[in-house]
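This document starts with one chain, in the form predicted on its own, laid out as structure tokens.
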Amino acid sequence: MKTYAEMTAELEKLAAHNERLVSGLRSARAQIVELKNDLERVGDPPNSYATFLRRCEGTTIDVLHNGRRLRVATAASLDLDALAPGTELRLNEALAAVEAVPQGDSGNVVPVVEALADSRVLVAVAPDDTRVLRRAGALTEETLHPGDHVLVDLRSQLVLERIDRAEITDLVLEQVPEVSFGEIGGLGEQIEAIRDAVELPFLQQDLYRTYGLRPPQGVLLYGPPGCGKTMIAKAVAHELVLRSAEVRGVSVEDALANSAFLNVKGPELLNKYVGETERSIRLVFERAREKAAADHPVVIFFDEMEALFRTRGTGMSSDVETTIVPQLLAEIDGVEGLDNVIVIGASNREDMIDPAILRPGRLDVKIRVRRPNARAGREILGLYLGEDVPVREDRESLLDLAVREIYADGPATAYVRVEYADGGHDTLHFRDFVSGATLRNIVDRAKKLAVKDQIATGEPGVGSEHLTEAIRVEFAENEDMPSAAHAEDWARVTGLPGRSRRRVEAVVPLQDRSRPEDAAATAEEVSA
């Protein structure tokens, strides 16, 4: 006979076994239910999708389903007030709309031809296929301009989304530069001329209309490289925004956000495919007109202009320029106008630019940016060797020393001998090739020498020995070596004196001035 303890242990064992059986049955039941649900889902009829077009009487709506326009019923759970044209809907087996689903993000990207007044949009699907489409709900309030790229669903005939034009970003730099006229030295006459040509017409529009004056369409800055043409263009854009903000009574931040400096990148603009470069020029001017439509000033800056718009029909240009130049002329002279838009070009070879671009009514203001003379050079040096730079000696004395050495006129500074076709010749010196960029490099070199000197000796400040060494190294390393094969072209680019005299093919450089022991020999050669 079993004892009480044995019976209790056996009962506990049976209870545990029963619990395991119950758990197994529950798990099996859950699996059976899940399999049943899967079977029912597999057996459900397929759902389809449609695009919402408009709301109709009661709870019915019009949709586009598989290319057909249908009027369907809606489920009670579907919020009809939240539906907008273009919303994608899920339809059940009875073709009733039961759920709104996220909108698709694919389709055709096409350019806008015109935004119509009734919220429709004229788009160019193909060169010979222009269609009128309706806006999707997300685009109802958005402003579309000709040339904008939009995502469209051609089946539902809806414009779904505005696509940012990355190609414009690749072509231009839009930010207004933080460069003021106060940062430019030695070009007071040129700055005054361009302010009269650009700022005055924009800021005094009423007076210009009173006197019947026509603001210039464009400005050409020409002269040797490194003399501040690009800096002037940047400063024009910046100062124009500041003056515009004052006149219109808006904050500088708002003016900077809405104005633009379209710095056209020439290499990206040139395209080997026929018509692409011309289309890019149109896009640049379209963007400018968009920005200027709200009375915000816009500057379009073409650097190295001769590379894009060379003279046609002279053998200097390729077939590309025969269509690029007319496209630019069409944009400047076009019926749409260029209100609040100023075109600024910069070039080292103004003689290579097509004359049609430079005639009155187009780039009709021409400002020559010359190499800095001694007075202008001292002003530029003073900007970079300012009051915030530590010096070892009197600052004015250092500037005087630098000007004397840079603009010296002696045998040791002779640089090149230029021979002319009429038998004459000129000996040019380093001072004839000085640019603003050269002067900045000299000061930067002197600062670096001062830093190294302070690390070695502990004595701070730029001294005369640093400036002297910087001038010597700068002249030695950055000789603008002439081309013996193309003397005339080299002379034009560098802005040499005697422009009216034709140079012969040989331009003889005077070598080996970087070593002091060679200076005397060079001097003897020059004097001889």
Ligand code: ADP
Contents of the next structure:
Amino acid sequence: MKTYAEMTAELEKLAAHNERLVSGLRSARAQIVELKNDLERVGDPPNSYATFLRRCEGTTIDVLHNGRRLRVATAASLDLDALAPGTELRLNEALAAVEAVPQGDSGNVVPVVEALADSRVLVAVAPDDTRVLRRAGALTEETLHPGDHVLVDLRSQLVLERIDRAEITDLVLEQVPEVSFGEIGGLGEQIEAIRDAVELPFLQQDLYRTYGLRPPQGVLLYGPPGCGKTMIAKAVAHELVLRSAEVRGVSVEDALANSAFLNVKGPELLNKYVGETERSIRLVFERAREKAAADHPVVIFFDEMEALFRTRGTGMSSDVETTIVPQLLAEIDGVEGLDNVIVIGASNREDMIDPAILRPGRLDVKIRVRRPNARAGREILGLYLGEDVPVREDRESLLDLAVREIYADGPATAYVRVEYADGGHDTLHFRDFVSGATLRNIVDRAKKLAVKDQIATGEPGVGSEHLTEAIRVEFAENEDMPSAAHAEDWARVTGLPGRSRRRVEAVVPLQDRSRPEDAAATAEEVSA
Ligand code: ADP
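Having seen the form predicted on its own, the form predicted together with the ligand:
Now the complete complex, all chains and molecules, led by this one.
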């Protein structure tokens, strides 16, 4: 016999169960209603869209529908006079046009290759895909030039709108950067060479002419990345402005405002549609000539120049070989008469540069920018760990320590072993990959560690422990270092020509950079 209490409990349990069933049923019902609505919606007759082409007899029109031309009827509510080629229309299930829908303003922006007769336009939709499209109504009167950018709708095959884009020169035109030669470490010889080559003829144009000397048109700076080529180019431009202000008796601000530094990044310029690169190059030089004609110094700086001046006949890119190189050569030849224009090229693959570019009258001064050796490295470290930076120890001894650790050649800093096809091998150390940029990173890292330290302990100043740690991390993380997988790359990165001539058989990593414990051990061994 169940007690009263037991029965009450059972009842409560049953009631709760009931409740759950009811709510389950309710939600099932809601789902069914939703499904039913969905079904009804799916059952709606479809509407499709088409693009108006032209009016035909009576109230029929020609439209483009899914890439096919159709002659369709129109609803009485549709104002036929308001339709222009390109207008988008909604069609009902019987494919009659019932409504004009607002013009889509999205599509692809592509360059015009040529405006053809009959309202047709040849455009480049991809580097090797040119197509003939028709102009939408709004564009029939517009003059389109090769290189203009237009909005196109590839589905309806229409050119919808001309897009004004900032001219390339606005993208590459820079104020002359405020970099001075004093900020560049360890490149005294290179700086002297470029100043001799550029400044003297530039500032003594009359004397040069008197002696029948032809000022060089350009300079090629070559060597591994991150070692100061761009800095030198910028400092040259800055110095030219200062000197020319002096010579002309104008204020530095005036001279700065009127001179130009055109910074052209090779791969960026190359990464364009058919004909675009050529046009951009033309515009760059046009702008340079304009500025120079008004007697202002102009530096055109080509970064990663090998991308544009690739040796012809290598089959790398037909564009570069057949049209870009000759055009650049012609442009450089064209500024020859202009004493105020200097072309500076930078490259870490000088072996890939078309020799025609280095002939007399072009970039005939070649200056090699090497990776900093220990002496140069100390100079660069000293620039960033300046006299004004708080230090815990003697600054000179900190610099000595950093140089010792970075330039050590023991197994602790060994990075890869390169094996050559001829049986020989080389062991490359951290120092073989060091660049000005790496050294700067090391000092920046050490400074940040010092800041953290000061916050935690109250003790100010960069100490040897911060530098050691910064070097350890930089060594472990250095992204400049070539991966072992790209045997061909490393020779370029080390910038050692003797080595790069030998065929590389294998590159064997000597450090596991993914495991920080190893790198820590490395740093300890070095400092020991
Ligand atoms: P590159 O043009 O050779 O690839 P950059 O001149 O752009 O190299 O150098 C990158 C950065 O590394 C510079 O902005 C600078 O901070 C630092 N750096 C490189 N070389 C030096 C150097 N010789 N002296 C001082 N800083 C340098």
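Take the two forms, find the largest set of C-alpha atoms that superpose within 1.5 Å, and that set is the rigid core. Residue numbers count along the first chain shown, from 1. For clarity, every value in this text was computed on a predicted model and none was experimentally measured.
Once the rigid core is used as the reference frame, the Cα position of Pro225 differs between these two forms by less than 2 Å.
Relative to the superposed core, Leu383 undergoes a C-alpha shift smaller than 2 Å between these two forms. Relative to the superposed rigid core, the position of the CA of Arg472 differs between these two forms by less than 2 Å. Summarising the core-aligned comparison between these two forms, the C-alpha atom of Ala15 is found to shift 82.3 Å.
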